[in-house]
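Below sits a lone chain in structure tokens, taken as the form predicted alone.
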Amino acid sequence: MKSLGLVGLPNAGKSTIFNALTSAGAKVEAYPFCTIDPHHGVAPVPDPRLDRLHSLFPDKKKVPATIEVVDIAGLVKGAAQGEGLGNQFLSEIRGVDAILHVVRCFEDPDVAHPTGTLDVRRDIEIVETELLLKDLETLERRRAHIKKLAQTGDKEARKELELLERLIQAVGAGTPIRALGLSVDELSRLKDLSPLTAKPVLYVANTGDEGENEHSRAVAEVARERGAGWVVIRGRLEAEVAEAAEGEEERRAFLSEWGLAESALARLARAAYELLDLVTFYTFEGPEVRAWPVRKGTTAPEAGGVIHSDFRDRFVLAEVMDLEELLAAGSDKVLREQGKITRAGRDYLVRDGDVIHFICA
């Protein structure tokens, strides 16, 4: 399961967004640092395609894909040096797959702003500077260690030292690691360090009940400048709806009254999938109709391994159906009679919308 970390200044609305996504009821207060220990929640990913596939097998249980959401306490200026329990909070970010940078885009005199005024660009810079400073500290510490090995003539250590020198120069100049276009090999060398600015980022503009405003438009402008994605969420409204609604149907009805066609979770999940380069395949074997997210470029045996290691280790072939063709046919039996089920081997790369039956030895 992929994990998304909610990061931002205190009182940006991270816990509110967390509640909107997970319906977990995390404590929300009008003062900084009401979140000390991170909250963890699991959110089911809304998926209309899964709903349609389930309609062919109504007696089976529908199991959507899920994402883990981590509500990490607010970062303040000086967090990289430990201000505001910064080291504790920064360490929590290392464990997530992607960062949801929550930016406050609402005015409220009853909810204190940590700097006293609302300035989207400055607020974003405060958080990102702390992430860069923490990475700089991590890289310099690693360089001091690897330099000794490189001096002994170790070829791998020399390669790593060259990479570290390049990263330290870039990060020190304010460039996040994700913007450097590192190769797969270079990224693998950094795996143990888990640098914060190597993680993909999605900006979340948290507005008031009115929705998009000048502040959220400023967030969009920053995101475009940095080649990042962004979403606008009416955090408090969506959290209240998530708490009050009984089931997804009632939630959609409440949201439609406010002119919202879909929930924050649906919008964020779609953006997060794009951010993490994920595709979804489906299965309907046994008692469940289920959605499975995997990285784009995943082979059929690797996809099978997400379900069970036997599907990877004892893989023989995969029977692959196109979801839309299956829905049009009305059953896999009819689709088979039409000759539209593909038998795929080990090199097959799973596509978004595949429905797969794995055959093992």
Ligand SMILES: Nc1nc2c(ncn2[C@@H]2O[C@H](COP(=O)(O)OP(=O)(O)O)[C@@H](O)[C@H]2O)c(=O)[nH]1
The other form holds:
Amino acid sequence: MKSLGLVGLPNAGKSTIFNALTSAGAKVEAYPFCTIDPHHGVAPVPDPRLDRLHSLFPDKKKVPATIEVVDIAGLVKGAAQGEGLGNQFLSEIRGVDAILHVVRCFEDPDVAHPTGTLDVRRDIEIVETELLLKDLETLERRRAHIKKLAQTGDKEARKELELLERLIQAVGAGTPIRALGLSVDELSRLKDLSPLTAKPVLYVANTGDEGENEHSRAVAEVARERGAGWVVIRGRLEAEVAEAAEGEEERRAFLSEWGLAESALARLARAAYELLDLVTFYTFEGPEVRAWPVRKGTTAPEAGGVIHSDFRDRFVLAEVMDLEELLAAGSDKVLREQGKITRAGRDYLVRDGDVIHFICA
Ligand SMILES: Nc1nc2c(ncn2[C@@H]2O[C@H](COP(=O)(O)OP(=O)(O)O)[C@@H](O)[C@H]2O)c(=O)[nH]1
Ligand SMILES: [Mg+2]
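Okay, that's the form predicted alone, but what's the structure of the form predicted in complex with this ligand?
Shown next: the complete complex, the earlier chain at its head.
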């Protein structure tokens, strides 16, 4: 399960959005998706395609993909040097797959702003600077360690030292590691260090009940400059709707009264999937109709391995159906009669929207 970490200045609305995402999930699905503890929650990924597929198999249980959301408190100006909760936020960020950078875009005299005024560009920079400083510290510490090894002539150490020098220079100049276009090999060298600015980031503009405003437009501009994505969320409104609505239908009705076609959870999950390069395939084995997210470029046996190691280790072939064609046919039986089930081998790359039946020895 992929995890998303909510990061941002105090009073940006992180906990509010955390509640919107996790309690929406808890109410929508029948089983207890919920907050694991006050800062870690699991939400089902809203997926209209799964709903439609499920309509072909109404007697089976619908099992959506899940996403973990982490509410990471404590990032304040100077946190990298130990201000506020100091370094506590660090290990939390290291553990997530992507960062949701929550930026306060609502004016409210009753909610204090850490610097007194709303200036999203400056607010974003405060947060990003802390992450860069932390990475600089991590990289420099590693360099001190690896330098000795490199001096003994160790070839791998020299390679790493060269990479570290390059990163230290870039990060020191304010460039996040994710912007450096590192190779897969270079990234794998950094794996143990798990640098914060190497993680993909999505900007979340938290607006008041009216939605888009000049501040959220400024967030969009910053995101565009960075080549990053952004989502506008009316955090407090979404949290209130998620808590008030009993069930999916009522929630949709509440949201549409506010001119919202989709919940924050649906929009954020979609943006996060794109950010993490995920595609979704589906199965209807046994008693379940289920969605499975995998990285783009995943082969059929690797995808099978996500479900069960036998599907990978004893993979024979995968019967692949196109979800839209299956829905049009009305059943897999009819689809088979139409000759529209593809037999895919080991090298087949799973596509978004594939419905797969694995056959193993
Ligand atoms: N007026 C207004 N207040 C909000 C909005 N979103 C959050 N808040 C309030 O701002 C305060 C801080 O929010 P919180 O989620 O705790 O921020 P965090 O410190 O980033 O976790 C709380 O009192 C929220 O109710 C919003 O869209 N409009
Ligand atoms: Mg909070």
